[in-house]
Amino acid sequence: MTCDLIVIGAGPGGYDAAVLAAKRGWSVVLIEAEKIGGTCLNWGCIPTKSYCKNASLLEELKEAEAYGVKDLSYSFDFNVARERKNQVVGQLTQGMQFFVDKSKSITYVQGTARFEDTHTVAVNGERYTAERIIIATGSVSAMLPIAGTDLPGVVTSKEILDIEAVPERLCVIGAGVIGLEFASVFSRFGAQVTVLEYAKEILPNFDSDLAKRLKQSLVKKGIAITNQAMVQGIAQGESGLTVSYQLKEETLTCEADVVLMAVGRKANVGTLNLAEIGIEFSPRGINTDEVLQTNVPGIYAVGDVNGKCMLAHAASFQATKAVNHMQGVDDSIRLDIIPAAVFISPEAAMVGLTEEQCKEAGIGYKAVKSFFRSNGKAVCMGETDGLCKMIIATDGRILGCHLFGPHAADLIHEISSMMNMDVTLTQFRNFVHAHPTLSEVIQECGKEG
């Protein structure tokens, strides 16, 4: 079969690439090896924000008598939240398919790609063949190098979705992103949590300013945390698994039920035949350009799978800017302000560059700070945990941005349009925000540059 364009993942990447392609009036052949929406809706991003809101609302039942609410009886079923994690889960893929199931311009094909040349894709069988191709196969879970991690009760962060129990004692190794989500959805749970970071802040991408005062937040929580420990190993006890890490000179254990691995991800490109046909990649994925092309022309890789930024979103804004590209349709997209957030409690948000990066790069920059326990609406949802702090250029450009604190993750996008428009400071000075909103820490840090 030949068309126009073959997508070979339907995660975000993928997804939006053939959506936009078969819009415009491009065939499309989009392959998919697991599940139509890849990663992000099927063990990522949309599961675990479903499990966020039972922890949300557990914490708000915790604290309910401080509203006036008493003598209240509750008790938390997982089983339940499980299952409504896999109704919101299969809600949205069934959309998803419904869509390219009803499309006249995309064919939509279950299996496992491979390249047979810098045109040709095989996959059960049949061949498809397309001027141009986009490389969307995203990340898989990447796994320490230790003895143990094939034991029972050792997860990556997909299986961990499928628990049937909360445990009791939860081991998270690692306190990146996934990590922290994960941590603190379970703590709200009921689990006792301990997470593992060998860097020296936890959210090692992060502001360290952010991180600091994000864990003791987290640790005021009940979240054990503790940074510069190297795991050495996991083994089977008689009360459970035990994770062996070296803390400067001493060895020292952790007990859990449960052990989550959750030190990052790497790009899934082992059966794509890349080397064979030329492409180059590399551990950290496959090289693109800046329009996400590969050295192969006519072939773009986007998303996870190129390892430029592991984010849904990104993988999506890729995808537009590399079918643009191809049709030769001109876009303003800023694929180096991409905004990304933390879904813990409080939750953490950031875009643009961090003080170290300044620092290292020796760009001259400012550094202002706000607080929500200076925010009038934070006062009132007695969520006053958290900070906002702006990096400002010389020029008075907005650089970056950091938050932490109740909605910080919807907050972080009046940041991230400004950047994309070079707003200055003296300009955002300007703009009116009403009150009372949480916005308005916004506000108050512009105010302090």
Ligand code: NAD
Second form
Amino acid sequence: MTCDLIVIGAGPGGYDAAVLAAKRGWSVVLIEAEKIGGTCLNWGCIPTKSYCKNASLLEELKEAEAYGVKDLSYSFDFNVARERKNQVVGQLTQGMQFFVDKSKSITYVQGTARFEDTHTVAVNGERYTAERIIIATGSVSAMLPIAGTDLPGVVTSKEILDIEAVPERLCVIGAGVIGLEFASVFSRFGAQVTVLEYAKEILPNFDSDLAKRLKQSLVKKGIAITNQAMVQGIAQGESGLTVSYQLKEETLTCEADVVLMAVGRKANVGTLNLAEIGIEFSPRGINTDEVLQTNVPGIYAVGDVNGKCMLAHAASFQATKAVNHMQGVDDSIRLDIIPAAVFISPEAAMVGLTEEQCKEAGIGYKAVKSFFRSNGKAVCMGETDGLCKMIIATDGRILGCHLFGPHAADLIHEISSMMNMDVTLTQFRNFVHAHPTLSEVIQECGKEG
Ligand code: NAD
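Could you drop in the structure for the form predicted in complex with nicotinamide-adenine-dinucleotide? We only have the form predicted on its own so far.
Every component of the complex follows; first up is the chain already shown.
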């Protein structure tokens, strides 16, 4: 079969590329090896957010007495939470499948794609040909090269979503986004959680000042976090799994019922036959230029598979940019301004440069801060832990923003929008914010500049 565009992978990147190209009149073949929606919908953003709802409800119930709600009696049925999570995922994936199935321009193919040449892809013994191809095959969990990763009870972010009971003791290896999100959720579900992180701070991509304070906040909520821990191996002990790690000169252990491996993800390119057809890639992912085109003209790679930015929304916007490029449509998408959010309690979010990055690049800047503890709405909500830090260039433009606190994941977009429009701090100070709202934390930060 010949079409205008072949898209390999139906996660946020591939799906959005297929839908946009089809909307503009192209015939598209969309190939998916596992489930429509990819990691984000099936084993990532969405199921974890469903668990976040359970976790935040439990957190509120725990504090209910402080708000005058007395003599509450409740228990947590994890099976109900798991079932609800499956329903949420099912509802959203069915919506996508329905849309694709009813589209006259998209042919959905279930199977694993393999390049035969730069214009031909084979799936289930069928051949599909197109002038343009988008690779959007995502990423898979990376595993540490240590003993014991194959033991029962050692899981990745995919399997942990389907465990049947809340473990009494959970050991999380890696304090990146995945590690902390599961640590925060399972801690609120009642597990005793220990996080072991190799680096000096948690969330290595975040501003280190913020990461330090956020760590204190998580520890206060009962999560044990050890930095500079070099994990050496996992063994089956009599009462569960034993994770050994080195901390400075000492070798220590952490006992757990479940061990979550959250030490990063790697590009999913194994089955594509890329080397044979001359597509350049490294362990970080497929090499692409600023419009997401590979070294082979007409073949693009979007999302986690190119290793540029492993976030669902980055994949979607990269997909839009790639389709725009191949269809000759201009856009002003700024792939250097991608907000990121961490769904823990309290939430964390960032966009743009950190102080460390400014220093390294020799960029002149000023850092200004404001705190949730002096925000009226946050005080009313009883959620005063957190701060907002803005990084301002010498010409007044906003270079970055880092915050943690209630609804940080939603608040960050005001800053992203301003960065997209090159708004200066002087201009921002004229923008009226409603009172009392959490967004006043950002307004206050602006006043500090
Ligand atoms: P990550 O790169 O964010 O974090 C991995 C962590 O593991 C790092 O802190 C690293 O220092 C640590 N680590 C590495 N080797 C270690 C070792 N031997 N011992 C202890 N710690 C070790 O990766 P991740 O958390 O697995 O997430 C993968 C990708 O998925 C990221 O790009 C992330 O942004 C993305 N993601 C995003 C969201 C979100 O936007 N909310 C949610 C989940 C995942």
